[in-house]
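In structure tokens, one chain follows: the form predicted on its own.
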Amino acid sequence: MKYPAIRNYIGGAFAAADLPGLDVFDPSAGVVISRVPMSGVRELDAAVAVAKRAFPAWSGLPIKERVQVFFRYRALLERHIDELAALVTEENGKIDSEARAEVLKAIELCEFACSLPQIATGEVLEVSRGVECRVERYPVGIVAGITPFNFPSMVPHWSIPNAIALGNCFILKPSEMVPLSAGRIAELLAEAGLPAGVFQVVHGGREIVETICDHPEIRAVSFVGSTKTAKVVYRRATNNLKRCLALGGAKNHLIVMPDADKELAATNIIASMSGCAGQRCMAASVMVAVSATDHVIARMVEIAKAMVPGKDIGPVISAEAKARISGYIAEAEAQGAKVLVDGRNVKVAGRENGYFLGPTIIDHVKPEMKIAQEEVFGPVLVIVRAPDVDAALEVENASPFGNAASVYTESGGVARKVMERASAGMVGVNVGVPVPREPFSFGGWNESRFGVGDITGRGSIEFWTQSKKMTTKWNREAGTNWMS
């Protein structure tokens, strides 16, 4: 194996641990590069034990003095964006601009988390006459994150650095096919001064994500990943009596009218339904083809037919992943819908065991089939036609997903109707991929998102927080009154 097998990171060190692993895989090679334990109860207790000694301390520093830890991390992140990105690229299979894209983000998150002196103060009024109300907020306690397989750097940061800085102790469970960004996320906060178990790695699988919703020590989890996952989390946090917020899979739809710009509208959706080889949940997956627009899908063919698998696209996960895509294909293909461009069956000179596929366009698909409706989650795009947009907004509202939706027009008035009536939490304008930028939130809707708030910007704050109300009374000529 290239790397050591994994370890857990409890209490400011990696633990020896004889559990039994998995094997980890480079997707691009199909190759073993590590192996990462599968822990159980024993270990959560003991990083539940060891953050639950560090509370107190971290917890009662002021708001500016947690941050300077973010600070000097946002730093070392900085300095070292190579490195983590060529580890994003080995364990996930990101071609190095997406990898790298990746760290920036988680370096725009910390840049957030830098700020909350700033806007997660505290509220003062004074409410009669001697008589004073105040708002303060408070850590929540020891807190876990659940991150997925698809960004193993950025996931982790939209709620590592605001959990954090706002006075929890956070257990990160990364996904167990890339775990190897966690174990260096953890050096680089103990580097920036983050005491000991402020912040602890502890790998797994299913018994894990349960033993986390079910300790009785931990009071918030975050988790991310697909929607069915994200409902059993929810449900299984919540009936704990913790706060969750579970954000799920999604099912993006471009709508695309007949004035759209061709060459921006094709090369923005190739970009989305490509970029991480489909393998976010902000990938369009549904093009909504409004009336006269076989221009602007002659244009996207001739893009994806000319990108390059393993320069220009990256491997999706496994091999089962690889599999699973190609059946979505063949069964849309069966039931009569038309193949433009194919990924199936692309080879890379040198990397014959990788999982790639090539992007794939697939036209004429009915909105009742599955590949229309499941998320797919790889480099495929299907484009189901319209008369008009009142037309593509039925088939976008149908969809039970709401995470994200765009609109590609040179119209005001349409864009507008799109982003009033789209049943999705985020929405886009001639934009491929309409995530927001901090101190936006980001989040869905619908069956994308189970919880109540946001999970980055403004909206996390309340999560990761509980308020304390203070009444106070300190003048006498107040006198007695409804307040006494």
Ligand code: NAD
Second form
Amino acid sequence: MKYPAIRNYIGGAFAAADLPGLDVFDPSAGVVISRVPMSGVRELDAAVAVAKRAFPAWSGLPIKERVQVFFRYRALLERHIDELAALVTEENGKIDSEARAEVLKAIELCEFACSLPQIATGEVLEVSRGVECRVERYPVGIVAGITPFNFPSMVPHWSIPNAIALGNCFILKPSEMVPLSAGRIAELLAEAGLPAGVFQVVHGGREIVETICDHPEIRAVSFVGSTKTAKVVYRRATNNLKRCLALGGAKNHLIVMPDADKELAATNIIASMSGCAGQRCMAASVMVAVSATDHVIARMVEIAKAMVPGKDIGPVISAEAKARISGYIAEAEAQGAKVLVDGRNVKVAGRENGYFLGPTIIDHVKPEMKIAQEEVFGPVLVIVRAPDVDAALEVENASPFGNAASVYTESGGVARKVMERASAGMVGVNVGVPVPREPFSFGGWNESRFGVGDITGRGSIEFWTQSKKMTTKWNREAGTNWMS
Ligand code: NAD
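Moving on from the form predicted on its own, please list the structure of the form predicted together with this ligand.
Then the entire complex follows, led off by the chain already shown.
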């Protein structure tokens, strides 16, 4: 194995590797590179006990002192970007530019955390003569984050910097398919001066997730993953009276109008559907082609056909994922859809066992087909035809998901209509991946997010803190009224 067996990170040190585990694969070579331990109650109890000891001192520091760790950590991420991006490539398969972009995004998330003292201030008002009300924010306590395979570095950083800077002790449960980055994150946070027990990593699968949801001393859980698991985690955590914010899967619709800028739309849409091999919750999944848009589609086909698997597009995460995605394509074809670009059966020289698929474009898909309704999570774009923008919006609105939607048009009126009527939490105009960047918050609607609020930016401050409302009177002349 290229890497030694992965270990939990508890109390500022890597724990003994004495647990049963699962193989970890390099998706571009299809070979085993490490083993990930499957933790249970004992490991989580150990992490919680250490977090409990660390919490009073960490939460007692002023926020301006806490964020100093993230100034230093941000510099370390920058210094180690080559190594961190290489780890992401190794465990997830992303091409180098995508892996670097992921670490750069982690850096941006740290920058937001560094700004928290400026924006997470309390409030104070003299509510009647001599009587002041003030609101102060307090951390929630011991909290946990459960993350998916598609962003081994960025998605953990959606929660880690804000939760910790706001005074919580954080336990990360990374995806068992991509467990390498987490250990390095732990080491760099320690090097940046984070006290032992404030950030810990407990690896595993379903059992440890359920244990986190059940643990009486974990007060809040952020989850990112598929809708199926998001529902399980949200129900279980809230049933145990915890705060939970659970982000689920997606089926993002891009509406293309006949007046769209051909080159801009075609390049953006292919980049959106094929970036990270289509394994992004913000990826273009359904193009709703309104009226005369064949010229845009023809250009998209040219761009997709010119892409080189292994160079411009990495593998999908596993052999099972490749088989599942290929199955969706075959079923749509059998139902009469037209495969314009077929990414099945691609071969990458020297990496014949990697899980590669090329970009795939399927036209004349009916909205009721499975491939138009379910999340495929691969480099596959389906095209549904619509006569006008209202019909296009009907297709978008019918999806149970609601992460992102976009429109390509030169008309401000049409753009505004889509911005208002799309049933999605993040909407783009002439933008293929409408991710709101800091300080704006990330979060979808409908079955793409369960819980209140967003996971990043200002929205996350509410989730990772609880407010205390205080009323004070020091001025005896204030007299007596109904508040006395
Ligand atoms: P997943 O739901 O299979 O796994 C996510 C996490 O849940 C992992 O840590 C995994 O160990 C755990 N898990 C899996 N099955 C479980 C079960 N039955 N019980 C308890 N825990 C379980 O998701 P994935 O395949 O790793 O990631 C891809 C999915 O994540 C896609 O659906 C994608 O859209 C979604 N995603 C969403 C966002 C968003 O912002 N909405 C962002 C990234 C990824």
